[in-house]
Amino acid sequence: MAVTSAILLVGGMGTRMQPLTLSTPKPMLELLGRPITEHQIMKAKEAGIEEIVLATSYMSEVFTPHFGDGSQLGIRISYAVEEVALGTGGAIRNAADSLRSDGGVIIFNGDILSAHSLKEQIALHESKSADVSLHLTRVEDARPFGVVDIDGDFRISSFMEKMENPPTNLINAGCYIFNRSAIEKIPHGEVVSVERQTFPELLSEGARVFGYIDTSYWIDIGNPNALLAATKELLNGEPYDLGERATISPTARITNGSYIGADSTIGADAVLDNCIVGRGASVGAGAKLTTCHIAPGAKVPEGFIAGGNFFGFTELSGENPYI
């Protein structure tokens, strides 16, 4: 059968992202002023995928009101919500529940961006009637990955999860295909690392695992300074973007990849150096900013002077907004 249906996993607490995720979920957080989720989305539909399923947990509640039933994206969306996290595997199964189609099913991990053509990935798995196939690029250190050893024609022989001496730099990406049946074989209601867990048994029991290999554009969307390296990439080559409605003095001095944010406001002589400055934000006349997050609606001072700070995110913890 086609693969038309997808499950995107968004139920992560997004430690490593905060204070960015002190009050939104990580996928939630803009890219271009578009959730990272919506991102991902499109990507779908634009390969063919009719129906998505959006495995939440942290922060479910946000989801709903912006993404609805999907109707004004032109993709069918529902949701599944883990009371108690399940893992990866555990929420794959938790999700699949909640398709409609009989058919493969597209995985993407919630803080992956990537170029790779989801077109070519369903090709492959078709062409090998594979049970499983994953998404694989090459990094220059492995560490924090799971690696894998794939044979001549593309056939997955071995999945090692996170080690200090990878054998090879070939990752597992994070977008995967499931047959249906490959999604049964995980318990129902139980923790389950689809990484640890669900792949090296597939492998065990002589399943069909197979490898689309693809070094274009990839980054996992994990810590803040990944969000701006990201925004970069998507600027392609620009020194920023205006979004719509905002102002910005014609002394101010924007560059390298700041992407600024509907409806802010950014002053005479401002300096704003690889930043992402969120919707309703306002930068004072003559702050001068490196490598910042300014929250919606925050404020920098005139005169503030900054590099690698977060403006805004800490108000709910009490503490000073400015650091």
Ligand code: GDD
Second form
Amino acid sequence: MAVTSAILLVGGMGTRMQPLTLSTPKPMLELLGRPITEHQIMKAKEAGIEEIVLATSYMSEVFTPHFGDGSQLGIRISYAVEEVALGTGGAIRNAADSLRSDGGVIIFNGDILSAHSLKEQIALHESKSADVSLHLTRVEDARPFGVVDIDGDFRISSFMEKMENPPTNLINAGCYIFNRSAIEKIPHGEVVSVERQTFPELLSEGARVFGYIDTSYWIDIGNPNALLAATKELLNGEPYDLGERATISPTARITNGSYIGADSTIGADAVLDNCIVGRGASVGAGAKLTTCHIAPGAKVPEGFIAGGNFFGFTELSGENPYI
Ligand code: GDD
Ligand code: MG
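Requested next: the structure of the form predicted in complex with this ligand (the form predicted alone having been shown above).
Let's see the whole complex now, leading with the same chain.
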């Protein structure tokens, strides 16, 4: 049966993304003016996915007004809200109840930007008659990730989540295909980690778990610097991109993969190097900013010089119910 359904795991707290996530859940942080989640939805749609369930928990109310029923993006979107976060495995089990199709399901971590081919991953899953398949990539330092052992036929023999001395640098890249029978093995309504419980259990039962190894661009948007790096990657060598109605002084200089949000203003002689400027923000004349995040609506004073800073995010704290 064709794989036409997907679940997006978007319920985490995004603690390592603070202060950006004080008022926005991590998957709703924007890359080139569109939430990370929207980039993933469009990738799924291009691979033939027809329905997506967003598995939400932390700040669930932010997703629905943006994505609605998905008709604007041309894909069916529904929501599975966890009152208490169920962990990655519990979230998958819970969200699967909302799917219409009975076929295999693509599951995405909600903080990944990846250029791998979902169609090829589906083809591998099918050709191996897999119960579960995982997108795998190689990294230099595997310690913050799940690592796998794999044999010459791409069958995974072990899965270990975040360890001090990883035996390989081949990691779980956070995009899975699960057959429905494998999802149904996850207990319902319980807190379950897919990485720490489900994968090791499936392997110990002899389930057919395969890896789709890919070397194209992949990034875990796990900290603010990764958001800047991903912006640069998406711009593909262009110095910057602009949202609608952004106004830039002709003497400003914007370089190195920056994004200037809608309705924002960049003053005369300002220099921005790999920065993200939120909607409706302003950067004063002569400011010089390198790898900075400017919150929506924030105002960077004239002549301000900074590197690696955040502007305006903590000022929200007084009215932010999530702190
Ligand atoms: N709905 C829901 N409920 N979603 C959750 C929950 C939950 O209780 N907990 C986490 N998530 C979502 C997060 O929002 C994120 O999109 C995804 O699940 C993974 O959680 P992270 O907190 O980002 O995990 P990680 O980055 O430490 O590690 C994961 O990703 C790595 C690749 O980036 C693991 O899957 C690793 O094995 C993997 O290598
Ligand atoms: Mg993550």
